[in-house]
Amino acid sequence: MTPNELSIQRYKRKAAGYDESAQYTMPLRQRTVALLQLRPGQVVLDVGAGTGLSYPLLREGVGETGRVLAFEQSPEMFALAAARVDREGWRNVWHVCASAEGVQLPEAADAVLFNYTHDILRSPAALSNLMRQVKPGARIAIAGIKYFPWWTGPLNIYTWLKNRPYNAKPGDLWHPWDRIEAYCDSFQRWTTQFGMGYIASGVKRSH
């Protein structure tokens, strides 16, 4: 089973209760979106958008003249996102059920949100496909989980167990931001959740 297939299988079981569980990290989601410094009229990409919980925050940033682009590879999660868009009547949201490695965007993005998208951040093929469709100078913001410092020892067993139900690569948590950092200038990172999480931001390099 490929990592993508494993992830789809896991989120099939998580989809129904995802919105309720995600409320615990909503303040981090809001803080991460704020790092994008969105302006009316911009185009923002929501990577691995899940059930579309970030759509209202992103729409608020880009306004009615802007556009939210998004993709999600889990059919069950995407169905909930599609229902949300239909229910709200949002006309400036374009989204598709597709993988990060294969998605083709209708236009280049001015900003990119990676909210708890660990497997995508660890996939060179996914990042290569996404970053070629992002404008030079685009703001990038990330929230995710990471290991505690090495000297905490057994605490990281908890981190691994916490990550495993959601991601295909639950052990690759020492520096989960390093591959996206390679695409960025002005990269900054802050520790969250008492050391088990992080948020980060940067600007896509022009070359």
Ligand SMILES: C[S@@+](CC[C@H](N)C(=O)[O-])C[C@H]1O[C@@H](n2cnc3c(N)ncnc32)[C@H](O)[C@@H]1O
Second form
Amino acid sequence: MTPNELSIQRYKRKAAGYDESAQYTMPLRQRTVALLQLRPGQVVLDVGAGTGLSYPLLREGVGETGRVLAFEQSPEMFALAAARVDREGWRNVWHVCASAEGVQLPEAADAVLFNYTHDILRSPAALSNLMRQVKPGARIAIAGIKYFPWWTGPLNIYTWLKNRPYNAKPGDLWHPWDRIEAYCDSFQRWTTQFGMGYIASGVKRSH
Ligand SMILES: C[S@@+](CC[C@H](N)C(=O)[O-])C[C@H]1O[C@@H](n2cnc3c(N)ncnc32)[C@H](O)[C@@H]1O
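Same protein, different form: I have the form predicted alone, so give me the form predicted in complex with the ligand.
Entire complex below, previous chain first.
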């Protein structure tokens, strides 16, 4: 089974309870969206959008004249995102059930959100496909889970267990941001959740 297939299989079971389990991270989602410094009329990309929890925040940032682009590879998660868009009658959300490695966007993005998308951040093929469809100078914001500092020792068993059901590649939690950082200038990072999480932002390099 490929990492994508494994992840799709796991989210099949997670989809129904996802929104409830994600409530405690909503303030962090708000912080990452704020780091994008969105302006009315911009095009923002929500990477691995899940059930579309960030759509309202992104729509607020780009306004009615802007556009939210999004993709999600799990059919069950995407169905919930699609139901959300239908229910709310949002006309400026373009989204598709597709993988980060293969998705084709209808236009280049001015800003990109990676909220809890560890597998995508660790996939060179996914980042290469996405970053070629993003404008130079685009703001990029990330929230995710990482290991506690090494000297906390056994605490990281908790982090590893917490991530295990979600990530196809759970071992790579020391510097989960380093592949996206390589695409950015002005990269900044802050620790959250007592050391078990991080938020980061940068600007897509022009070369
Ligand atoms: C922890 S959820 C985060 C969802 C959403 N960003 C949020 O903040 O609630 C991770 C999502 O990434 C999706 N995903 C994982 N690997 C992917 C890939 N290669 N391409 C597209 N989606 C992927 C999963 O299906 C899942 O919905």
